[in-house]
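We begin with a single chain expressed as structure tokens, specifically the form predicted alone.
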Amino acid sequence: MEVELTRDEEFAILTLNRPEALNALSFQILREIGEALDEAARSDARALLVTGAGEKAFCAGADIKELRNRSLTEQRAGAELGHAAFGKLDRLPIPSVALVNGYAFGGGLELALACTFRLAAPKAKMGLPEIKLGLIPGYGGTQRLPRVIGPARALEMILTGRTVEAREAEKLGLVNRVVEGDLLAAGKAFAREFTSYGLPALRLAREAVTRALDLPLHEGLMMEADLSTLAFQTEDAEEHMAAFEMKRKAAFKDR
């Protein structure tokens, strides 16, 4: 399989396992992802964690050999298929970790940028280089970039299509940090700094902060409030509630 599976503890690990060609997305693995990420969305896993296999490369993008000599349709299918399968980040009902931990560019970055939150080995190098190929980026890298590290700083990337390096990327903010050592167990320990708390509020949380992207203020507002009383009526909220005033442990049910 080049696409792997696997659960460590309450995490669920999202493995691109082709480091022969640098864990290159084909079309194939594109429907793989997919596929990964519907029965991780069915597990009782608290968080995601999506790497590569091997020393090199997080992933290296879109398998090129596929893209020549399509026709429109076929383009047009193949950046769907890649809306399709990244998409299913956003709606997944745990946030996601991207541990970045080589090479992330084009297609790979565009996975990246669809995660929740990003780390990043200090050798890891990002980009979106297809203009180099005559090309835009086609699997939501124009939409997430500009949103994470805004459009001044996403123009710049896209239009030289030039090469971020870790320290560079954490500045902009396109990673959340840059870890030392073993980024598996570095992206465990970022994402139990979440899970210890009720999958309704971290829902909820993430949904307000990205629909804030799309909303005028004063509609975000009414948005955040309808979410918040939605998070108040959550048998975890009354059990957190009760927990703080009686001074002990909450004991979180994810309803």
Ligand code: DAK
The other form holds:
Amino acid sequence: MEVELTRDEEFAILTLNRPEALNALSFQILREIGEALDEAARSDARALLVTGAGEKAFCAGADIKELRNRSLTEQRAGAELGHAAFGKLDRLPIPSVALVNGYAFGGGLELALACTFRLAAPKAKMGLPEIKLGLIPGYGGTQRLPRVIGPARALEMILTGRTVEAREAEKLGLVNRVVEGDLLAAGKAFAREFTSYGLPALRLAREAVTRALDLPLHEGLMMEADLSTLAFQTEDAEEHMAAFEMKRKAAFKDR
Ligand code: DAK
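Could you output the structure for the form predicted in complex with the ligand, given that the previous block was the form predicted alone?
Now the full complex is given, and it begins with the chain already shown.
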């Protein structure tokens, strides 16, 4: 297995474990990522942390050695495999945080972009270099990057294939934060800013924001009205509003 899923406190941790190839995404790894995400979805973890084994890379992208001499049908199936695997992050019931510990190129950056949040080590380097291979991003990059940093900046990254360093990535909004020191510890601390809240509200908030990106404003506002109304139906909301009024403590039950 080149993808490991472990549990640590309230976290599920997905590790790409193929450091000798800078965690490059073979088709087998893409399948394993999909299986690990199904397992994470079934677990009682409150957040998923995604990282790459080794000192150098989060993930150096699709396995270039595997991509050649494949039929058109096989290439199309490969793109769909990537979309299906990373799409599971959109539908994961818990938020996910990519811990970009080194290189995140091509499919590696696309994996990070599919996560809810991205943290980067100061030495991290990111880019979509597909254009340098005569290709274009195929695992969601042309769609998710403009949604995260805007179309002009996304087009610049995709058409030039240039490498963005961690600090610039933070300025672009490509990563939420650059963190010094132990990245896994920083990822846990970051996630603990939300893991103590109720899972239903966390999920509804994510859904409202991500679904809105595909909708005109008035439809997005209607959807927000529906989802925010739904939040009132949870026991968590009733309990916490009552506790506020009665000046007592309350605990989230995820219901
Ligand atoms: N694929 C396969 N092996 C890779 C790899 C990759 N992407 N990246 C690195 N490796 C391997 C190297 O071959 C080397 O293995 P050995 O030669 O030792 O056996 C080992 O990892 C260490 O790499 P380097 O020796 O190159 O390490 P350096 O520190 O010198 O350089 C680097 C690090 C990240 C700058 C360099 O390795 C590099 O440029 N890697 C390639 C980055 C890249 O171009 N990634 C792919 C982007 S394209 C699709 C459509 C599109 C796509 C996929 C599918 N469909 C329609 C199906 C496109 C996807 C992409 O991700």
